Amino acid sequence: MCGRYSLRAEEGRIMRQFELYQTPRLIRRYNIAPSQSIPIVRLTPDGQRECVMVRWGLLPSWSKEPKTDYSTINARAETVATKPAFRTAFRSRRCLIPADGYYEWAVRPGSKTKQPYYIGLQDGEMFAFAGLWERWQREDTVIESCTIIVTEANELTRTIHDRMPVILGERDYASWLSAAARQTELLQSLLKPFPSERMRAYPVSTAVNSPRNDSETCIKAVDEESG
């Protein structure tokens, strides 16, 4: 799964990479957690890209109550097209979720605690998770929310966890967002593990375990024994 990530890129960099005219006011984030407001890139009705803030944890439009739980922060690539909570959004409300790294926890041999790892691209550059967004509305209350799609882990990350978020290459951004790209086969072909040779992973402090900690300390490498 993907339950924490970071986004430290400046607004200008986000605008260039995702071909945006503007973005919401953003600050550097080192430990983004579920239920928080996060930026996503999606298409407007006239086909333009926009960046908006939504809640992480998808709230289906048919939900009776304006609440969700951690089970909808991620959608499995294998069932995203058919699972009731996600299938409508998969057909018509896909989005890109800017990030520059994410966290995963590995079991420590002989220990009850887990070792957190920070995982990202070899060059440290920003990338995009494949995501879905949804709009829930009852009378005057509107809640927009999103989920990150996850798939099987690649060779690098499976030593830490058996799942990883779907990371899209820049050349796939348009296909993923396009309102015309409704073919399940085409979309499913994008939901694959990112190449191991283009990624890196290293142990970090257990400070990241608490969402209250949101500083550069979260991404600093540590020895596994001292994490």
Second form
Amino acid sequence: MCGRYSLRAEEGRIMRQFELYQTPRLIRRYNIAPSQSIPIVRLTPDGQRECVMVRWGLLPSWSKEPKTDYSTINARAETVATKPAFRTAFRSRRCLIPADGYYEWAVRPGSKTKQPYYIGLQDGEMFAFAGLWERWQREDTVIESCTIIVTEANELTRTIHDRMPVILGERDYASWLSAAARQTELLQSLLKPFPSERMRAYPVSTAVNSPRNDSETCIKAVDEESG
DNA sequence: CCAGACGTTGTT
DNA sequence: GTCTGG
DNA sequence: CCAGACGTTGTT
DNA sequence: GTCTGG
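Any chance you could show the form predicted together with the DNA after that form predicted on its own?
Complete assembly follows, chain above in first position.
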């Protein structure tokens, strides 16, 4: 699963990696939580890439109330093509979600508290989660939202948790964004665990537990025991 | 036909 | 919106 | 994901 | 215990 992440990269770096002409104004984030407004990269109706802020926690267009349901912050890769809450977005509203690390909480045997880990690429560089976005509209209120797709964990992340977010390599960005709705097999083939060899994970302090803490402390390595 | 659900995770 | 359950 | 709140009435 | 807020 993926319920917290960081995005420290600067706007220029994001524009380069995602081939954008502009981004919204962004500040460094160390502890992004569900329900917050996050930048996503998607295609405009005429096929241009754009970066916009949307709410994390997908709100289906048919929802009666526009409240965030925590259960839609992630979508299972195995079922995303068919579940009512996600399938229409899977067909035509896929997005990339820039990030440079995410957090998982490992259950520690014999301890009531969990050990948070910070997980990312080996070089700490920015990457993209595979995501979906949706638009909810009633009268004059429009709410755009998104979800992060998750899959089974790889060898590295499995030591912490049995699920992990889908990370896309740069070569797959265009396919993910623009594949035709019927190319289910191609799309599905992109939703695989990222290679362990290119990732790293280390324990961090429980400061990250509270979404109020949004500083470098969240990503600083600590010894396992000191949680 | 209409009503009601539509999600994921972790824990029990 | 669309499918399932009654 | 974790943290933090969670309620009504009557009186001042 | 369970829901809401971040």
